[in-house]
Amino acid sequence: MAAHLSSGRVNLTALREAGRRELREFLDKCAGSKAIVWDEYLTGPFGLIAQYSLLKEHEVEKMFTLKPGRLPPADVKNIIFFVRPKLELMDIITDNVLREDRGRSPQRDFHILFVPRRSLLCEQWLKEQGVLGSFIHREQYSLDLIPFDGDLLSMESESAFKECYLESDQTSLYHAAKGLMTLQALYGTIPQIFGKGDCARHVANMMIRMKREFPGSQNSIFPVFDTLLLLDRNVDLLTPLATQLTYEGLIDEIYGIQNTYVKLPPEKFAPKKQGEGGKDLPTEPKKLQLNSAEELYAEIRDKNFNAVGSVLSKKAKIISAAFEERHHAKTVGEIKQFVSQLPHMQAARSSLANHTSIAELIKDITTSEDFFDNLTVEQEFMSGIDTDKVNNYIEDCIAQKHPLIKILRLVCLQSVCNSGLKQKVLDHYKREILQTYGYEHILTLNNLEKAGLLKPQTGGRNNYPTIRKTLRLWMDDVNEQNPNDISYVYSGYAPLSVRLAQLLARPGWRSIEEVLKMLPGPHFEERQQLPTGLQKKRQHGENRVTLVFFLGGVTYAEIAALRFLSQMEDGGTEYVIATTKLINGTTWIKSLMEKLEPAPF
């Protein structure tokens, strides 16, 4: 089932197993039949750790979504709430418990499992509501880093960026440090830690402190990772704002990938039957899982979208040739061999049909005039053209009332590519946005300013051109079909974050000391002592393994760029990616928007 987790240099199945073990132990504490009441946000991440079959083995008979009112009837002994420690959820739980029919027999036992940490505040709240005593087990389940793929881990903490940069709340950084300690317990101490940014500094400090406070955590496992690179999202605010141009990136931009699943419009996936016309088209969205367990997807997901079509047509020819083989099978042995290959061939054919449909859906959008105009403006900003004055295209989009998030992404992109906007330009944009979309968005604009995304230029200096030239962030001659540089993921722009990782591996950050000083937050290096006998002797030609941890979110295009570096012949480094959340420009800006209801008059 989880073969794709063990396909990379680091076998992430061990991390998933540790999570499953902890879950089983908790379920076994609640003896007898069980019903789980889920905080809806947790069902996706938990699905990556344990399938329903595992829960069933441990007597879980029913599952409900957490909502106010009376709990649905269930003939079980235990009701277990799986929730995040949020006060609004405690109100719903209180309502559920108080409405429980005390006269019923046998009585049902209540338990609560906080994910990822118990919260004193929540328990105090339940106590004040008079229901804390109803819970027999009150425990925590540390779902810190969830394996998404053979080289990808995420905490799926949706508000981590906002908490760190707007609310100065470091809870998610503590969880990141805890997750890294769990990782080191399973895969050995990471000898070298590099970092850039304030949050990175905090996480490194917490890790060092945790190691000091738990001397027993010094393990004798041979280290799998050579280096840990901690990167703050605000070191590179530009990358998530730009439209990703890889296959996986575009699926996420257009349809949104949630915990490796995507929901797509069903029309393209209806089985075509002879002579039935367009009858009975399915209305339910088509739900597909996307990960490297699917051969074809693993091959095309990180390619620039313009290179996907040729791969799909090549595959189609190979598959139809394979099916033609059946006519040449003469002997019993040959027929038997063909039949044994049939399931694999049919899976390949259905996978090809799905991805051809997805590619058609995406192409309808990428060939539209609006997509092209939007991309042209983005690329002009990223290559440093006209970033200091009001942009006509943005003004037109506001006048035509295009989606607000699209406008905010473009204005923030212009601001970041100009190290802030001139006050006059900034005021003009703000006024236009508030007058067109409503004054309730003033708090959102304030949040974007606080986060450094939309701000006035201070000191009158634009550092972006220097950063762009020194780090080679813009490449004019990009090869989308057979790339030779990471800039192919944005058709010209090389993600700053990934360039930093690339330069750290070779020749080292000393070569870019000046630029690092221009980027926010400190840069640092720490070494963790390894017990004697565990120092790594690298075999000739063996690659280093670096874990890159993005604090505040990472995009699929950045992941594709790091995978590209891992696969380079002379790269010498393989990357595993960890993050607080998988994001794209839309979900990221959304997480910073304030929902202020307009006045009722």
Second form
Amino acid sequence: MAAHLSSGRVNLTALREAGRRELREFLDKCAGSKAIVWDEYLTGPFGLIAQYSLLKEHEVEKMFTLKPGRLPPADVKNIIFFVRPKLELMDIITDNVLREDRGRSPQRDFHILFVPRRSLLCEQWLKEQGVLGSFIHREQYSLDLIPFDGDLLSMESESAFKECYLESDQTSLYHAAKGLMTLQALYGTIPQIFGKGDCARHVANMMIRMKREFPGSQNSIFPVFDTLLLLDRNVDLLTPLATQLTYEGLIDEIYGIQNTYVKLPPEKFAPKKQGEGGKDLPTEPKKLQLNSAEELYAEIRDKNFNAVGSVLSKKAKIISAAFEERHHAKTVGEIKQFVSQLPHMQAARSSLANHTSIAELIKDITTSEDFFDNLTVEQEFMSGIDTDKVNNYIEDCIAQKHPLIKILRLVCLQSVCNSGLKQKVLDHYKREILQTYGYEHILTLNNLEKAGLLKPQTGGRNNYPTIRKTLRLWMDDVNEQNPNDISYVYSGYAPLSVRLAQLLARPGWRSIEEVLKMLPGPHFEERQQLPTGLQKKRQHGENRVTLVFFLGGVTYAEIAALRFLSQMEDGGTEYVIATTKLINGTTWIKSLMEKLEPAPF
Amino acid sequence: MSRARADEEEYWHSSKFRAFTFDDEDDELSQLKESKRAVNSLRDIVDDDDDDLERVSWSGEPVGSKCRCTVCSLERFRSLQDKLVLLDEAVAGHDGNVITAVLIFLKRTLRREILFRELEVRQVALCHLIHFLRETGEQKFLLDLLRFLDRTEEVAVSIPRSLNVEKRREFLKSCIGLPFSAEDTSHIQDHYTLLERQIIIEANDRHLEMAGQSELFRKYPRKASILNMPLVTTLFYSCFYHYTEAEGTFSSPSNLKKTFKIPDKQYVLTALAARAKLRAWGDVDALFTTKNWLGYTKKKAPIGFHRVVEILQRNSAPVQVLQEYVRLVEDVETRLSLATKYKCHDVVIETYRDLKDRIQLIAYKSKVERGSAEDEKINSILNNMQIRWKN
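In place of the form predicted on its own, the structure of the form predicted in complex with its partner chain is requested.
What follows is the entire complex, opening with the chain shown before.
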């Protein structure tokens, strides 16, 4: 069932199993039939740990979405709230509890499961509303790192970046450290920790302190990970702003991938039946799951989009040929063999059909004039051209009132590629944006400045060209079909964060000391003691395993780049990726926008 | 509260000296240990991990009774000194929950000025408190804190949610006097001025609309109120409904342009969009016509004419009007492609003539109706002996 989790170098099934065990224990504690009231935000991540079938095994008979008003009728003994520790949600729960008909029999017991942590503030709030006593079991479910795929873990904490960099709130870093302790309990102590950035430093400190405070945690598990690399998102603010050009990256940019699911416009997926003329087209969006369990997807997800077409057409030929085999099957034995392979072939054909449709949808967008113009400007900035003046294309887009996030991505990209904009240029953009989209956006612009994304140039020096040249971030001769360098994921730009990981493995960060100093935050190395006998003796030719933890978010393109490094012959290192959240430029900027109050009329 | 009691509170909350207790150990080290222990126990209560890492269990113990203990354990910290050490320990622990718990306690048991003063030098704790106040909606406390810290820019941008228009206007006005950066001040001033204008325009226009006298409002009823709209949208509205008004009125486009220093480019684009929507081609014409010092009129635009054509075409301008502007597109290739696209035959013909491209001109004959004026035009040009064709 967990094919996608066991496919990698590290078997992440164990992590999911641990999560499931915890859940089962809590459900059993609330003995009897139950109904779960869900915080909608949690249903996605939970779905990656346990399906409804598991819940049913533990007497979960109904599931509802958390909303104000009276709880729906359900003949169950227990009502369990699965919620994040947020005050707004506490208000809704209070409403639900107060409206419960105490006269009904049998009475229903209430319980709360806080995910990932209990919160004193929330419980205090419930107490003040007078409902705290109504709950029998109040517990927490530490869903920190959720396995998304065989080499990918995420906390799905969408406010982590904002909290850490704008609000000096390090709670999510604390959760990250806790998640790492859990990983170490299952997969062994990680002997070497490298890091770059203030948050990285905090997480490492927390890990060390946690280890010290729980001496019983020395376990006898043979370490699976050789190295942990902690990276602050703000060490590389550039990469998420650029439009991703891998197949998976583009799906995320255009349609948004949530907890490995994507919702697509249904028209292209309607089954074409012969003889049925123009029947009702489906109106519900087509929902697909995207992970490495699907063979074809695993093959094309990390490719540059321009290389996907040829893979799909080759596959089409292979599958056609395979189906043709039925004409050649003569003996009973041969027919039997053909029939036994039929399900696999049908799955492959359906997979091919889906991805051909998706590729067509994406192509419509990538061949549009607007996409091309936008990409051209992005690439100009990333290669260092004209980053110090007001850009005509951006001005035109503002004048034509293109979506604000698109504008913000571009001006932030320009600012980062110029180490901050000249005051005149910055003022000009700000004025145009405020005049066109409204003065209330000054709050968002403030946030972007605080995060370092859109700010005035201080010190008059632009460091970006040096960083770009030293780390070879812009590669002119990119081979999209058969890449030889990670820059293929952005058709020319090598993600700075992944370059740092690449150089750490070989030849080491000493060789880029000067450049590292230009990037924000300290860089450091820590070693953790392994109990004797567990020192890893690597076989000749065996790769190291490095866990790269992005604090503040990671893009699918960066994941693709790291997978590329893992596959490289003589690369020497295989990577597993962890993050606080899977992001793209749009969702990232959105998380930094201030919520605007609704118009009073 | 009796006077004596008040004095006592005063002592406890502002005294720099440790409280006297019988199990006193007269050194700072033990005090530190005490706080550390409290913070750790708090963390245990707040974050109920039974860190039995061999079995990786997250199970927590039911905390029913422990909640009361939390309050008890913090009440031990009575003197200011103790409270501050407690706070610093909590911050060092990085657990947001614990920090918030301590802050709630301090907010309740310390005088405001003292709390503010101590937080001023403790950035992390300060950020937590601000976040907490925002979450719980304690607007007044938050504003007082920000004012104390002189974080005036945040005062302005913390525009409280769900304020009606009048209150928002007053709020903005109160922000204007505060010391911001020059840029931000001008934005806030503009925001205030814009809102003021919008209130006036809205009142006026609503009246006009209801009176039913204005044909323009009858023909194009307003879809929404102008309040809280961005500046450019307001300009569009003004160019639509109040184009001919003199600069003196608040609703005239020229007044808006002057007051908010709207650049020419933006102004022309917006006015064009508005007049084109109303199909007022004469106004469009006037936008681009300037008289030079010799009295000759010529057309120029701060934006490329291809943009003008785009906007006109989007508003279904008749070909004769479109043609005028396609003719003015500077770049020949663009001019040709636009002219061909929108069937501005004259322009195509003239351009090919100017390019001396006979082959293309002949090819274009197939695109015009036989015997039409355009056909005649092509023929007469082709027959013109004076042209030195390049092909």
